[in-house]
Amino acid sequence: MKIDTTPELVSNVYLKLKENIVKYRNVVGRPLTLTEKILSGHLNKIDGTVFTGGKDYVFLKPDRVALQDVTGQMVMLQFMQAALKQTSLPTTVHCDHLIRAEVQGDIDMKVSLDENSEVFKFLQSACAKYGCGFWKPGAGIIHQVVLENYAFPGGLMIGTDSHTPNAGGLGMIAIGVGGLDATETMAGLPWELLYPKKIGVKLTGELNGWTSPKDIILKVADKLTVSGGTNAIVEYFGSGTKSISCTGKATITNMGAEIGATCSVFPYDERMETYLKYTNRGDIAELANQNKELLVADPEIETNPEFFLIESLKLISQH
């Protein structure tokens, strides 16, 4: 069963971050940072509060789960006992994780499924009685299958993969989550997170020569050593993030793990526009250019990054 993010949905959460956004300005009376638009737009209410990053704790409605067949079978267990038709909100699975990688393609994916058999049986048919997409086994790895069919900028997604992060390359906060937390939303309870602080990362120029996507990370990295980003967002902006691929953000945004980070953001531009339709998601990027508004810091911030509550790194993107 395949599942994948329709124009509805995406509408739908544009028509929220555009009211969001809007009361949430007027509550903190200065500009926004890209982070700031897509978190308040899915606030489960905005109530007058200014939230401190690494202090106060919100209550937010992702628009997606992603769940992997190791944890995944827990977090359907779990799931059950809600007694439930089905998920609130849209949930896959994905087989990718009890795939061994020992021989060879066709001799390690026979092993896999014979050892996992009953595993994979049981997600498929808990994903059909409750309404989930169902990626079987050898379908594809699972950060990479919701870069090409479900992340869409501005969007929050909630995953029980570390890799869930890779789709801030298509500038969606995607975090990576316990098996619980991945249950109660699934069942339509809001999501509680510690508000994240957050990391600025200016780049300017543009990569040449021999330099990749994976030397910016790792500068951060270098900078922020490897708790550096602990419970904060790192929200990349400047005019070097518009010569990076889309797949290239996503290889940045992935390792965002490596410093601890609870996620990464890239702006929308139109290298993510060029892949949602190389992706066969044209209808979305049409929506994403219509509100084009909501998917980028304020203008100001770009000229006063010191609305990132930690001062930002100015990375050099020219080497």
The other form holds:
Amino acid sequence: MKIDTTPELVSNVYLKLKENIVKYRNVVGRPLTLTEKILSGHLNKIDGTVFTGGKDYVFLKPDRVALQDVTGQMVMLQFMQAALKQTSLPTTVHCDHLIRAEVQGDIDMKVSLDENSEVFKFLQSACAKYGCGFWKPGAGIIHQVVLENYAFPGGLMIGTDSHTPNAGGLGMIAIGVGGLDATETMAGLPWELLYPKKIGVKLTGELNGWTSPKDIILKVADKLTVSGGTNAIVEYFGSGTKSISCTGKATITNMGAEIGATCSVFPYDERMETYLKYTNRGDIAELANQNKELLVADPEIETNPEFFLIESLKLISQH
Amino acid sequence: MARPISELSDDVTSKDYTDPISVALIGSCTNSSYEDMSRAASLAEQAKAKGIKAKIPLLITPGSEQIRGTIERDGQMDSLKDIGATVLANACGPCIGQWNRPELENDEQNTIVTTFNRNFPGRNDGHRSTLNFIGSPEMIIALALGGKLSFNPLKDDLIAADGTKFKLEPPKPAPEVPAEGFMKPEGIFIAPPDNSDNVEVVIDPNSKRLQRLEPFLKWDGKDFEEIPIMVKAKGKCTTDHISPAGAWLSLRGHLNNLSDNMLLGAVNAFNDKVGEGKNIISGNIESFSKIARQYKENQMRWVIIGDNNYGEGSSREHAAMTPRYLGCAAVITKSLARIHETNLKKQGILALTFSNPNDYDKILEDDRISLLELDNMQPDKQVKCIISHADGSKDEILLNHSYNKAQIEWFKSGSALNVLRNK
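Starting from the form predicted alone shown above, please give the structure in the form predicted in complex with its partner chain.
Let's see the whole complex now, leading with the same chain.
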């Protein structure tokens, strides 16, 4: 099992997106949002059903799985019970949650390594056994490492942590799940999701001075409240999205969890291209550029977003 | 709720927030990008030029070794250290409550400011009276320089080392990626071997934190007859009431040891106690896990009765696994939270709801529950349930379920994993 997001993997995802988007657009008979494009592109099958958000269940084929060191333990213990040789899709484990802060980095790390060595050894050996990549303690926090290495526009991933949607900053639908969902997906079963409702947030204007991506998500959270995003995917669009860096977008999608959203996502743009190139993934950026129409909402959505627009924010006020 | 910095000062007074800040924290997975750290460093450099430091402890959590190494190389780290910052490990740490604060002896109200993503009580340091205010990295650095929550960097002056007053400038526009590219740290990732036939998964049989799972037993084909009630949960019973986190976090890989926390937070409608119920063998009031262990030894199954939206909260499957492990046969509630309902089904516990929610009120502490004709369980067909009261009277009620055909097999096989393994 190749752990990296290879150009081959991304090409295959885009081929499937291309095929399914046309089909699903015909089924619903209207332009599609980016969320609808990515989800339909990962559907197990398209059978003519128009899915209703918050009501219908769909079976999807994710592109990757990410586990952290607390929830990942039960995932691996359950996978051992499945009596399978290897994970069926690229999977990584990240040791980040078990490290406790007290004094400073290297001293804390030493103490935590001692305290948790048996858990880290278990996870490392389970990764080796079942074909998963293992990020050691100290390598970084799961969502940051995924953004730097694995996330890609138009992809679908699941992770056993509620801030998995961080990868939405790189145009990915990335959703936090329970351990058994991860185990079953690793075992090759399709993954079941309550089809999300749609929330559109239109951004115009530009960030400047003291204003930052954090202020945008705090404002959105203030307006939508802690449960306003429940069973919904928040899709950002509008000219303002381009004024936010890829990592700034990730700050916003990360905290979509705080309004209960299934996840949040941004359309592919030059800022994501830049980030991909500077993190040694120029080949993925090239593929994304060639398939850009798959990685943004249909143009009619931008001009006529009424059917899913919830919030419109102009990026000027200091917050 | 969110507010502009210009209104924070008034809120400090009107809402009685603690004005002096005790600690400022920046970074985490949410806010430790190259751009974030560069903007934070830009403010730190203004302070250094005026000869001042942060007035309070300033902690930095880099999101990854790649970002840590890069800002060390490019100088942002030094700029932050120059104003007194301490760099923590590249890990979750204070953002998820993995933070020791021995200086807080009496759980006194105190204020921290962070760039993290969550700020509910107890989240960061385990102290419910710590108030966490969330902002951007540049704003948190400004607050660390001002030292108090009411400090508004757009309006208020700082005092330079030479006694002159100055205002902070907004952070300089920062590069989103380093011109020289990111550092490429080595030795932090292990790829799996091509052939893993000889790899053994390492679990010490005597471990207190890890335990190999044993498959749950398949259903024996018999109806559940006259089985006792572990708890009749009253009000909110989330996954955190069923399987609490906190100190139990370290036992998430050991089902047996973790099961000691089963239903610890559940309020029992029979006695209004939290985490305790009546043991029908001894007649004593004991913790649920203790009772369940005795029932398990005696091969007795039992049920949980729940209120509205039982099992809401997180997707943690432990909230279904610990009851299953200790012998729970069914969860019968007014309504079930969606993800927990699926988790119950997958772990082999019958997930049922009252067809008439008022039937919840019929259930008394010394009742026994029978679930009948399970061999003939079908999608969209209600399950027959008899409540046998201590006075000899009986109530027959119907229970709803949302199982489809494949899910009924999960129940019959003992769990969804058993179905998968038997394929």
